[in-house]
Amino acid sequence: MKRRAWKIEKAGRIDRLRLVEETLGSLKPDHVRVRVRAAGLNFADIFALTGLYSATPKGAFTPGLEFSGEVLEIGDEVSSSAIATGQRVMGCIRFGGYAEVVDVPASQLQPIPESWSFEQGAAFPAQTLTAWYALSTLGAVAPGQLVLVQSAAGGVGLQAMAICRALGAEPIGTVSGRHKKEFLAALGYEEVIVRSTDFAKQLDNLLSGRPLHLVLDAVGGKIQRQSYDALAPTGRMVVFGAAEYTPGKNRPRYLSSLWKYLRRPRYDPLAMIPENKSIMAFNLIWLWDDMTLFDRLMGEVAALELDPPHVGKPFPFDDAPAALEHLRSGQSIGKVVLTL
């Protein structure tokens, strides 16, 4: 079976991303093959592409971690009951998702619901296990608890910011741009920080006193530190990315790169032990070593019922390079996909 797919031959520079055509081996007995037709895009794509993402693949690769699409072939150990050709399904795939075509284990993928479109199901599994993970596993919310979410009107931030709702936690936000802010009070969100060079007072005044339980950090730098000292006694912070390291258009900015580095914030685990607060980090690409949890976790997500993701700007398939530029850029909001 012929599939077109994006490729790079090796990691370095975004505009190495190739469209190629390539065939399809034999689908093995417990995958699934799937007609995609709409593929999330994360962060963790770009860093990945320009080499900079810890389990970026050797040699040549397809980016990609989620997607959506519909049931072709059922491999002869996948249960018929579990799964039916023509199904309409979300899964998540460690790379390869920009692909026309995808085989992937059974247990990683989920039903779309039915009032869901194909963007909205390719928008919602790795941006959602990322929340859940982090607010549940390592920083066991808890209702009433105030959790400051960082980039709040990006894809992991609005499902972190859903799930803080769905939880009784009061979200605050912070975003980068007063449009951003506009967005997240027409759904409700009002505590919400665009950032400025002034971040711990404009934290320092919004809290108003009140404890600062949790903290998601995908930005990294300064605004991480004062994050963290912002936090109130048994506070957590779950590190999970590193905005302030985003390459520029094609390649990384290595220089700036290497002086944040030598910038970046420090914590000293005995004086945590006084202060009694935590730093907790991961990576969600390790999922894939863990299966048993990897099915917990999206079985607790889908037990929340939330509404479906809001997909920003889709793009035509066709266009992969400039979506990347599009989230890249950091002007997006909500998710972008690649719609087939």
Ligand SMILES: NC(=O)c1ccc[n+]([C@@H]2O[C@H](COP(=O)([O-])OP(=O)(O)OC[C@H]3O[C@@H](n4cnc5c(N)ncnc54)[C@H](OP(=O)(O)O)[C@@H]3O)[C@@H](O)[C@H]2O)c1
Contents of the next structure:
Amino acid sequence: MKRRAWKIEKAGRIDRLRLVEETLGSLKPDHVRVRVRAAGLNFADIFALTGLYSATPKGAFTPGLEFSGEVLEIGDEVSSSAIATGQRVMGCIRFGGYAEVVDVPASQLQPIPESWSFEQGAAFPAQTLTAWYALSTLGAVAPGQLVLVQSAAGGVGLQAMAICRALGAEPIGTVSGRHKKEFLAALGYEEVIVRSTDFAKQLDNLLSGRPLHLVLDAVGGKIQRQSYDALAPTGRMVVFGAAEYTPGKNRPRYLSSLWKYLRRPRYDPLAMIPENKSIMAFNLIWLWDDMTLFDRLMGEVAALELDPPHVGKPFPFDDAPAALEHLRSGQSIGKVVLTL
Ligand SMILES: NC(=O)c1ccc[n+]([C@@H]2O[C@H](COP(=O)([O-])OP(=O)(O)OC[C@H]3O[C@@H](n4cnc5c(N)ncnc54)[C@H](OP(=O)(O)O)[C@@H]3O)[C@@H](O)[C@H]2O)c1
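What I would like now is the form predicted in complex with the ligand, since the data block earlier showed the form predicted alone; can you produce it?
Up next: the whole complex, starting with the chain shown before.
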């Protein structure tokens, strides 16, 4: 079967990405073939294309960690009660999502809730699992706790804000622009900081003596350090990204990244004992090696019955470079998706 897919011969520059036609071999017995209707973009795609992501494949690869679509064909070993031809599904994939057709193990697919669009389905799995794992599994969030969510209007951020609300925790968002604060206010999130050079003071003013229990950080640098410093005793910080190293339009900003790396915050576990604070970090890509945990987390997330995720901007499949640039710019709100 022929398909078109976005492909890069070797990570390094985003403008090496090309739309190619290729032939898919026969379907593996434990796999399902899906006609992709929407592919979700993740910030990790930008880091993978520029070679900054630890899990970047060595040679040629197709980016994309999640998608939604319709089942075209089912492998011989897949239980017929689990999935049906024509079914609307959403799924995760370890690279390869920016394609018209994908083959994935059946265990990586979930049905899309009936009232959701394909775009909403493609916006859900990776970012919601990330937010859930950070808040719940590692962050041990509890009702009434104050949670600081960096980049709260982004894909992961919006899902984290929604999960906090669903669990009765009190989220405080941070964003880089007023338009994002206004967007969050329209959703009923009143406590949002537009980060300035004096973030520590902004946070202190907003907290006005209330204890901060949990921080979700994927920005890094001074913002991360000042957030950690604001944590109350027993507070936790969960780190899962470093957007401050975002590449330039096509390739890494080597010099400024090196400067930031040399000045990155460092933490002393011995000091954390008397302070009663902790830091945790993770990369969800390892979940591909533990599908039992993946299934459990997906089940936990489904039980929250969250509203569909916010798709900020859909782009036609052929405009993947423009979609990537929109996400990279830091201006996007919610999820950026490619539609087919
Ligand atoms: N470890 C994991 O398993 C895992 C999984 C998923 C995502 N992540 C990480 O979580 C973060 C959010 O991912 P996402 O896909 O949902 O992306 P996103 O939040 O929709 O977009 C990234 C956001 O990063 C913020 N940002 C901060 N500094 C930036 C800079 N110098 N340049 C551009 N943007 C900057 C921007 O929001 P503001 O400026 O408003 O803050 C931007 O909108 C990313 O850092 C990603 O790598 C990690």
